[in-house]
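Shown here is one chain on its own, the form predicted alone, set out as structure tokens.
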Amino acid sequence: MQCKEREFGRLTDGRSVRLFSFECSDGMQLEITNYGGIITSVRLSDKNGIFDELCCGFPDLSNYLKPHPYFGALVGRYAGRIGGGRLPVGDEVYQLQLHDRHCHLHGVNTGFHTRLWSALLESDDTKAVLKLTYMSPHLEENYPGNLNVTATYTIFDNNRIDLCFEAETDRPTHLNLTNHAYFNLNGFRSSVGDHWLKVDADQVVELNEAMLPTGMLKPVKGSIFDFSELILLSSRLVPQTHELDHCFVLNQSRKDTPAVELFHNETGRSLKVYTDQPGVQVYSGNFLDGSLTGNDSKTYHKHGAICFETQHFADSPNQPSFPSTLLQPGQAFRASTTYLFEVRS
């Protein structure tokens, strides 16, 4: 395992932000900046030798304080949407920021992905350590209590990424936290739509015309949301006419299944995820418009990339019959991630 550590630039009060390199004796180069935790670049070679970029991001650190899509970023204190922006801790009910007259959604303009994090890089022969820290203030966001974060990015020789969060509070408060990667495995030469989809879920969490939450599952069986065998995305016509922005109901049996697999035939090259959380938001890259040009001079067109966030339902808060997100003081918080990135003969 080989790391390096640089300055990637300053914010406007003048701390040094750090972007950190990693570089697998399997083939990935990755690069992870403590600037809202954001995963800039993912890079591997294809069964044909030839080395791309699989992630939305930017080159440079000016891009990320500008407004974007969440390019790999942390995401909280609330991942996903919260209805009217209303949640209810207790007997009170904390307004937040809405992002739209609809929702909250990934903490708007300062969320997690806006905050810089104490960072710790420890490393071996084989693997290395990214320890990133976060201490979020009572009522930061309008979120309750103060929220000691850490989020743990550990690397392997093998192409794999762990990431693991733990988190504590000293008042109850509401908890949600996945990593927003964009991945195209085709190296943006065409949309996601040439790339098969695995999602082991026999359920989908079903949406109103708001894209929030009715408190009721949908079972994916016969549906286009049936992903239980690897399927070719264009084949279900998406995302050109069906697009996913679906939080996927994932099996809890699955053990050491992935909850997620994207294959891509013509390079060889498969992204496994696997989780402990209890749902994966399945997002086709819907609003990306071409506006936003990054890595290797790319263009994030319409339907580009694919995210898979790890997470609870959204707007679980103000959903009784979902898994709930309240953090209690003396709990710990602890939710995982596993991304492992495999290239086939």
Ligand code: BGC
Given for the second form:
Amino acid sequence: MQCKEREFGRLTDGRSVRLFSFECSDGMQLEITNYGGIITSVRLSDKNGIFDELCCGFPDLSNYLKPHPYFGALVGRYAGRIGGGRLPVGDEVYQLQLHDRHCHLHGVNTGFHTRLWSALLESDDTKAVLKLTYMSPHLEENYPGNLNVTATYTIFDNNRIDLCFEAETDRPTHLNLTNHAYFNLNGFRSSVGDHWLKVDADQVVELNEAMLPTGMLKPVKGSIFDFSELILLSSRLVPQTHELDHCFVLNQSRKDTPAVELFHNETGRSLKVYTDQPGVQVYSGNFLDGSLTGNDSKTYHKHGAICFETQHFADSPNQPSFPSTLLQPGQAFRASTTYLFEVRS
Ligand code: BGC
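Cool, the form predicted alone is there; where's the form predicted in complex with this ligand?
Below is the entire complex, every chain and molecule, led by the chain shown above.
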């Protein structure tokens, strides 16, 4: 494992932002910055030896300092929508900033993706460990509790990235963390319609017109959300007619099986995602509109990439039947996800 560190740029207050680069012996090249804990680049050869960028990202820090669609970022304190921005904790209701008239989403423009995290890099022959820490003060974004968060990326030589979140609070609060990376296994030459998808979920979270959970879980069997086998997305008319922006309820019987598998036949590249979280928000880049150009001068078009945001369900603080996102003082928060890239010949 080869690792390098350099300056990515400076914040307006003069603080240096670092960029960490990793090269695995199996060929993956990865870049992560401590600004927002963002994965800025994932590069890998295909079965014919063509080396491509697979992840939406920018070559310059300046693009990340403006609002962007959470490319590669650590999202918090709450990934996903919270209805009316209403956060009930005990007898209090904390009003969060609104993303639109219906909800708070992803910390809006001042969430964890905009924070400079302290970074510590350690590596040995086979792996590298990048430990990012951030102290989110009580009432930051109006969430209660001083919250100490650690996000540890461990990179292995077999093109595997583990992301483990740990956190503790001094007051009851809600917490739901994820990484919001967007992937295209064909190096952005086509939309995600020519990718195959499998999701280990028998149910999906039912949404209302405002894209908020109704509180009900719907069986996927026989519906367009049934990805229990690898399905070519275009054969489900995704993205031509249907868009994915849904939380799949992961089957809990799963042990070492992936929560999600994404495959691209022409390049042979695949991505497997493993997690201990109850859900995964699958989002088919519906709001990408061709206005952003990133690494290797790739332009990010509608449905040009897909996200797998492993997390709790949206609006859990207001949905008593959902698994709880409440974190109590003295309780250790832990959430982990693995991304494994493979190439089939
Ligand atoms: C949400 C989408 C949103 C996207 C980018 C996803 O997690 O579900 O509705 O557009 O993030 O913010």
